[in-house]
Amino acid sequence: MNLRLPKITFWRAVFAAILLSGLYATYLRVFYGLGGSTNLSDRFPWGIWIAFDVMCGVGLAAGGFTLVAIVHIFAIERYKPVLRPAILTAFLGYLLVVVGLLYDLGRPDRLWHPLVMWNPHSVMFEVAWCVTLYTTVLFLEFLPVVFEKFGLHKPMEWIHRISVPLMILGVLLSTLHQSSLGSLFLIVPEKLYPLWYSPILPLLFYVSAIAVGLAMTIFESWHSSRAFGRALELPLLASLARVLAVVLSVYLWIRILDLTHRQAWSLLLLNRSETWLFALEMALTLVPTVLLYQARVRMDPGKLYACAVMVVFGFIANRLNVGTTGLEAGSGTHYIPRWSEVAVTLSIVASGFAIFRLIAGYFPIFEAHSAEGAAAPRELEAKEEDPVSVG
């Protein structure tokens, strides 16, 4: 039996370097604690492991509950071909969020405490329970793919019997969790910079999560089509992009009304780092919103992908601004992540991509569920010409 070693390529070498640096950073975290492996302090206790690994990770996994709501609750069946990849992305996203929490918690061995030591008056208690329950729901939603791969028809029948309440529970839990992340910052009105502090932060977090969930579906579909040699579901994704444009418009409109109501526009006249980072965040959101209203952009794979990337980076910029930039002035300190914090974050992201590719290569992630879930390309193109309704 001849064993063939994998071919060494540039990206595989980069991947190996990221993982090795992440392993060494993990060693530092375990043996030297937070103080010896991060630039966190009592004055600034939350860094990129919360702002990116958790806040961004949870949001970037929002495609699961968004597509489940569209397909199973609003009964728009033509989006079924992109449902399984969205659920897998969400499942892996939440698992990696838990991994990120293990790094950030001072006592990761006590991660299970909120499940048995209840404090219903704490937002963190609700976050812990929602993450636990929704990760479990995503696991159950993904199980039919495993059963289908191994021909386990009886367990598949059991899952199908509870699929409807399971989907509804998943959408409900994710809705609660996406908004509760914004609720965490309602207790620091004097510390969070006014460009980002708002009493409606839970609503803003929820709407932006829906938008980035749709963008991540487009992002993942584009990369999967190139990695696995599949045809891109362009008419389907173009239709999804029009929904994304509407959601982004709603988000921007809410944001503008909020800033106007709080009389915060004058802060943009100040020459501060917060001003420029806010401008970057808004530009990364406004530009794809305008572009995605144009059919020629939506039907061009490269332009559609570029818009999805801008939405994703705009979302990441917002979460980093809320979680780090907006808190620096109020804390009286300046936070720059240590290399080990960045290494852990990059290794978590790289592992997510690698695990997705591995699972997608062995399980029927991209296969159509059935004839009911696959519309003819001509029918999809016709639907792209009509407004998409989710009501």
The other form holds:
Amino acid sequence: MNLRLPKITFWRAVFAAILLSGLYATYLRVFYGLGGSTNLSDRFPWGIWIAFDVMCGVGLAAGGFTLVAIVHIFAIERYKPVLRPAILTAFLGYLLVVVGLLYDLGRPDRLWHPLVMWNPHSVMFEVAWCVTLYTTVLFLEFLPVVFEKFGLHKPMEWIHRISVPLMILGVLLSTLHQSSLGSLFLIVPEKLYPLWYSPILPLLFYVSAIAVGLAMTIFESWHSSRAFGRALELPLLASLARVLAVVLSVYLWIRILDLTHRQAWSLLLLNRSETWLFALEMALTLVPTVLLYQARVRMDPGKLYACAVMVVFGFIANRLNVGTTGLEAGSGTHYIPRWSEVAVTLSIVASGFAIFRLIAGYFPIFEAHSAEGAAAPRELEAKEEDPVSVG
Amino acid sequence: MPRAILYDSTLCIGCKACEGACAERWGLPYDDKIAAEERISAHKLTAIETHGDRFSRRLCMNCVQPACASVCPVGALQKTTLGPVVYDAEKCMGCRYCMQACPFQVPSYEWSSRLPRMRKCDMCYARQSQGKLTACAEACPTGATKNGDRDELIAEAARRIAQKPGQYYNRIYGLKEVGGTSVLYLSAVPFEQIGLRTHVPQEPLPETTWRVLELLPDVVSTGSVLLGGIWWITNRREEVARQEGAPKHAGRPPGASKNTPRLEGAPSQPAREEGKHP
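To complete the pair, please output the form predicted in complex with the partner chain; the form predicted on its own was given just before.
Entire complex below, previous chain first.
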């Protein structure tokens, strides 16, 4: 206890500092426009509010549809204990993506325009519709948790009746917009650096979203087990890590084939920042892939967690490369986010952690766990409190 | 009969009369300081650039198949049959995808405004639809900027090259670039030397995304059948298992569907993982 208190205070202070800076950045955004709060320019119109808040936000929430497909459509029931946290992560993730969009759009008051003003030729139009519909689906998929909490059996039956078409719709919508985030960049063949520009960008985005969805599931299980002092579903996560290793291998192989067919490997001989960023991204994907094939890594909570973190960072590196750094040379300009852009992004991430913790503490998110728990809680209790215990 | 602009760099004397006329037509401020800016922006929709002793002019290319209009999620940008690509600020939600997509980096944004708009040249759509010339063509004292029918201007450009082959670089910029543009360029030197982007693709850019988007109905229909079918198969197995008296989990909430235990068809490797752990 003596050790715990100052630690929590430290993280609370960090959390408060982030939110305060985010608040000031919000003031700048509202009163001084995008020009007063970002380093965007006519030649570089998209920054980290798109590349991180939207593109990474949507991807990191992919665990929702991946686990719904695994548990309910492929009926592999044993992954059920991690389904609800995944759906909650996805639901929160999408809500925070909308928050990010409100910052980034020049006219956030017109967020609803794509729903009534159609242009079916626009990838962005498709993404807008899919994200709107899928957020609704996620809300409905999350509702049973609320009904269960308050013992509402009638509405629970109603939602149960539509659950199958709902889940299929959710998986379809996710397939569409996860890949479409990649399609967004098909229109810039002369701007996006050839290590990233590929006609199969949609496929690459889709497969990497599935991978990072699984990694996020491991990530949040690990964190919540520490935050709530509950046992880690280690055997379950270890088997999920196997799936992750295979998905990552498929992803890496597709990328190798893609670079080979486009004869882009020789670009790696150039000593440019793009080469090193590509190498970083690849290392963060390749290393966990290799490690996760080893049972001793999968069955060690710390190592498993480290691998999940690497996958998440590899994914973020990829989206930032496609969305920002890979476009710099082609746009003839440099972009470094302003502090206010970073402050807003950090605030959104921090809020996500805090809201997740609040909801998970109040609603039965990890309910199914006690039946399945077979891990070693003894080990975990011995370790220190983690950053998620903020709030 | 789509309209176009032919800009002949060899005739341009850099007087910037086009800039002044353009600013007047849009009601934008124009003074010596703005005249000195050699870059288009939200307050300067056309700009004369100096490249050594040569001049060049930047303005919206009003592409034949514009990337900006294809990517706009709300259809705020439209290609008109007359040629100009027009913009409806009332629809625009400020996603700036048009700016990202434009291969010529033309659209500019009112970054410091609280209610910002995108700004770009619309080849004087209002004037041209009344049969008038664009403001810039009307103001040009040397004929370097000429406004007219696209096919006729292409023919005229070819004629100029043929008549004085020594004076011109033997190509018309805008003929094939991104599938053709409404602004055509003639120059004495290769186009990259007067600041034009020569690495743009020769195919229309909207094709790149449409190739994927047009698969959408196929993906949705096939995906529905596939996912629905997989569910039907796995669910059938559960029904069978239930009828054969497989034990049910008691006490599960009604929302937790399909509460049958492990199925035969499900992979068995996690059991092995579990076995490894003490």
